[in-house]
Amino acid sequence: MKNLQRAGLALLAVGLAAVPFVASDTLVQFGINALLVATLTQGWNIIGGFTGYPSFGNSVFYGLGTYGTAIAMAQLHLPFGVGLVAGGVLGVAFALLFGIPILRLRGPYFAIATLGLAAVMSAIVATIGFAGKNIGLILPLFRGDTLFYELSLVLLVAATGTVAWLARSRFGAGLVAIREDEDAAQVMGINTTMYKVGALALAAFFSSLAGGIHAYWITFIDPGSAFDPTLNVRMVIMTLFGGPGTIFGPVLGSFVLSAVSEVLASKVSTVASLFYGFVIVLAVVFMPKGLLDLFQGFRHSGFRYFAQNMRRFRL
């Protein structure tokens, strides 16, 4: 069973690599946005699904991967490469930095901590003058989409499969010790700070690398693009809307909510930008643990299953 399970895997992977070769240039488009914003959500489930820390700051991560790729190309006048590694280091470096006094918050103080963090760095990179300040870095321009969408890819990929091992680690098992009780992790000797802060600089690596190679293909970056904010609440519910915890599920809800969003904003906008808020509530009500859970609950019990559901969670 296994087998057959990473076969079919392996021809997802195969035929997900064939797309730039035989669908519009739209699609492929569409594609690469999927594909790094499924990366994004596998880095935050790593910190907000494994170990349990709602993290409303992935944002600064893919902001920091997106101005050390951009600085280091058009500042710098260094190759793709060198700048995605600028990128990604700048990323863990800074997680690596403030996780330790940060991560030592809990529950809704850690979130809020985040989310400062994320508005602190959009308005400290507007007044560097390397940077760009408010104005922005335009990158050298490269037309060829087929290599972002084969690099998005790959990343999501590497993410995905990182996600698997933690499922099937003993790092990946103190990171849900420590979701489920903390304090009690610590007791059986747990060095929960360690844990933490390496799944804090796991989900900013693969997050500023997502960024690295979205500044290159668009081209262009400023403050309030690399760290806008509601990039990191669509993380969040793309993330609980496919599964927590789980291997595909954030990578599920992801490709799902990122077509339906897609459709809807070619039709109308205003509900386009009300879509996320009905998708959260539907989410907690009647499936909190993500559509992977709905599936295997309703190929169970049926309807049954959502009235379990607000039972079980008291809703």
Second form
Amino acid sequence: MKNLQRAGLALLAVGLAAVPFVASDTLVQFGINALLVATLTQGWNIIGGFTGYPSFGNSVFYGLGTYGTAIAMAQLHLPFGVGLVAGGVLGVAFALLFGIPILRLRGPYFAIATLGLAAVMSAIVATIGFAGKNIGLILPLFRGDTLFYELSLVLLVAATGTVAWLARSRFGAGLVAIREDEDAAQVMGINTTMYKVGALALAAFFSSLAGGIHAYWITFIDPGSAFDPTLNVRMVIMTLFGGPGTIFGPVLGSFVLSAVSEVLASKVSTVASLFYGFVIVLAVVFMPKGLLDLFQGFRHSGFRYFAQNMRRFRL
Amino acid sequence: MTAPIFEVKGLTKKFRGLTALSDVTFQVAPGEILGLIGPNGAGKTTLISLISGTLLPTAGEIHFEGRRIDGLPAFKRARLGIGRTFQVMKPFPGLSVLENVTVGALFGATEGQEKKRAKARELARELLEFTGLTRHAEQRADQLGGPDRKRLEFAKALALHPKLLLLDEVMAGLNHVEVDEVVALIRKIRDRKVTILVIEHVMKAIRNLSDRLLVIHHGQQIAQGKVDEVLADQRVVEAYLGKRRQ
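Now show me the form predicted in complex with the partner chain, since the one above was the form predicted alone.
Now the complete complex, all chains and molecules, led by this one.
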């Protein structure tokens, strides 16, 4: 059974890797976006899903990744590889620096503080001449959607691999304990501060690299799009939709919702966002533990699954 | 008295203007059970929190195995071998009973040995057997009933391999039969060479269990010593029942 699962996953990865060689340009471009958003979602899963800290600051890591890469390439004329590293370093350094004070806050207070961070960063960047002020930066043009696609896929696989490791490692067990009860975790010997900062840094690492890839692909960035708070909202919704704290839930959730919003935006743009909101309300009421749990629960108890959920969560 | 495993000197805790605990001093010998009693709001839980490190003292010293620990963060004290239970029980609600205990084994005082999850789980299973929770191993912690939750608190604290165990009102809300079970369990734990500091309101149990008693009232330490002597002490009686009218 386990081998069968592994084989299935490998086949899926190969299938995804083959997409740019067989599919249309539009589909590949949709794919790049979906893969990058899935990576961001997986990053949110580490701090939000496993550690239980509802971060609205992950879009800051993404933004720093885009700016790190863009400044290195557009202003310093460095190669893309160096730019990507610069973006990653910037994101992780920010997580380490601000994680320590901000992770002292819990629950909604933490969420609000991180939300503030995103707004402040966008305002600060808009005043720095070196970062193109509020006009933004233009990166050298590079046409190679296949490369961007494969790079994004590798990043998503790495992020998912990291989460799979979390699910079975001592570090991951510590994070889950913090999510379940931080005081109890502390007196059981878990260095909660270090673990939380570590989780945030991991999330920052994947988010900023996704930002770096996106910057070079799209070749133009400005403060508004780099530090877009709605991007962070999407990470949260997609994680919750797929199944927070699971390995594949966030990936599944982000693929499904990316596809839904793509189709809706092209067909019926006016009611698209309305429908999106509707889907989320239904998801929260009928499957509060996410898609993965829905599949497992449905196989087990059929339509009664929904009734059980409503009873269990008193909806 | 043999050299104490644990010692508190002049321990004081102030919350802004309120002095919750003032100048508390005592020692605990290895393998001893020290009962900590006092009326509600006396500062008993504050004392346990100061020892386990979830609160930091305003003044005073705490020594454990000859080492000063009052500046250490809670997780380091846990790794040295100080385990505690919470009065308001704190299980990891969404995890199974087995996983709850496994976490303690992964991070406890035997660090290095139990880093592997399989090994930690093995130890956790032993502790579930020891505390009588084996048949609930796969159940979610928040679905346990009251007495089983108390057992889970024990199992979690024991998973650390503590040398000193701090028990905060583990018998509150239990019926007679259940109290007797917990008393037996605490004795069994002492037989494993664990030193125990126990807060309790159930007089029968504390009388049965404790080697010595420490009484706190309004944050002041008012008596300390042999169980019967302390319970006969005029100040202790007054603290619980009020002054007799002349």
